[in-house]
Amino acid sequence: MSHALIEIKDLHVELGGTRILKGLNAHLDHGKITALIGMNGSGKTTLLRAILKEVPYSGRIAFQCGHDHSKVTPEYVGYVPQKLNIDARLPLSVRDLLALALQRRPLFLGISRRVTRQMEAMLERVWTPKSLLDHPVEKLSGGELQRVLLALAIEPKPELLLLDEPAAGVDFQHQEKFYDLIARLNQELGVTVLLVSHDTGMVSDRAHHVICLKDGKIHCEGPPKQMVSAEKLAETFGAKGIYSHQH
């Protein structure tokens, strides 16, 4: 029987005088994939940012993991944003990007063999060839960049992985494999996943639980097969807001 890794109680977020989240109550089951769906502006990204403590909020977000987690740190929360803004004028390779996160000494002093081996293992874990290390970050395809960010997010092994539309920049034909990768990491690492997605096919096939947000509130939640029914999707997205690569 699963237990909650995170309990969210009476969560409110107001930004720029606008109420974004309005009294959310939810929990994320340990070791499960929870999909967060809803129209743009419903508060999905704001919920992730509240969990990361990147926005002020009232209410309670409690980690039930038996550790002192008074502060969010990369050691137990991994995060993959929708996109990473890289200045094209900055000559940054994938090797440089990973090294900045993995070692303390400046890049101009070089990258140790230990860190290089660690980077190669990280890419292998997300089905990515180590030859990508020498590619410029700003030249990566959407799918390649998301795999690199995913590799960073799961190093070291997090207890919680937050994914904000992780396949949004991935080529249509590769999205299925990317979601397969997330499901595999969930199974192999036992990491709890909160995933924002508009892809109802992914939600139906790979998520264990679905939370539907509408106007900053939880409109409905439950098993995927029930939440991606035509009736529930029409209530959450409206007739024109539904997307699935399977239909």
Ligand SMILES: Nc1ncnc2c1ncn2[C@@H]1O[C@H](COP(=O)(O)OP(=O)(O)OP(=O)(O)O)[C@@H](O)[C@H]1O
Given for the second form:
Amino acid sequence: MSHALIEIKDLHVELGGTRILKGLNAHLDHGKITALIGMNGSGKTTLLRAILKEVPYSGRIAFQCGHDHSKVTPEYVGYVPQKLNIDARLPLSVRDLLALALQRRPLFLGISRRVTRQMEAMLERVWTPKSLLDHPVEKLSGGELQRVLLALAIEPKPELLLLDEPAAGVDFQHQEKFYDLIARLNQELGVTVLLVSHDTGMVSDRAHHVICLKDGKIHCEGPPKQMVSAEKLAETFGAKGIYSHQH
Ligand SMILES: Nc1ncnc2c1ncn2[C@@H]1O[C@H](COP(=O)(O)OP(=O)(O)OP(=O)(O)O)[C@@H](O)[C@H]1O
Ligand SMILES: [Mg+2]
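Okay, that was the form predicted alone. Show me the form predicted in complex with this ligand next.
Entire complex below, previous chain first.
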């Protein structure tokens, strides 16, 4: 029997005077992949950001793992954001981005050989050549950036992995590998995953549980086969939604 890693009770988030999440109750099962679906603007990214304590909220988000989550510690929570807020004027290379996360000493003191080897291994894990280390982050293609962000999110192994449309922009050949890697992290290392995705095929194949948000609340939840049926999608997204989600 599974138990919850996170219990969410009566969660409210208000941003810029607008109520975004409106009394949300949910739990995330330990060691499972939970998919979060719902229309644009339904509050999926906001829920992830509340779990990360990036937005102010009222209500409770309680981790049941025994670790101190009063602050978010990257050792425990990995995050692949939907979009990256990096100042394009900063000449940041992939090497700098990874080194900033991996080593404590300032970048101007150089990057140790140990950290360089670690960075190369991280890129290898996401099928990315080490030559990419010298690329400016801002010039990476969408799919390359997603792979680098996934590499960062899983080093060191997190307890919870929050993925916000992580494979958007990843090419077909690497998309399956991408999802295989996430499934392996879940099955072999017991990483709990909360995954936002509009890819219903992937959700029905890979997720253990699906939560559907509508207008800042949980609209419905259940096992994937039931949740991504044509009727459910019609109810959630409207007839047009079914069309655009049947691929
Ligand atoms: N800082 C903010 N100030 C005001 N409104 C915001 C802010 N951030 C998000 N919103 C609004 O909150 C709503 C939910 O946004 P959110 O990004 O959580 O949606 P989403 O479900 O992730 O959508 P998508 O599928 O498009 O990624 C949207 O209407 C958005 O415009
Ligand atoms: Mg979003």
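Between two forms, the rigid core is defined as the largest C-alpha subset superposing within 1.5 Å. Positions refer to the first chain, counted from 1. This structure is a prediction, so every number in the text was calculated from the model and none was measured.
- Residue displacement note: L123 has its CA displaced by at least 2 Å between these two forms (rigid core superposed).
- Superposing the two forms on their core, we find that the Cα atom of L109 is displaced by 2.8 Å between these two forms.
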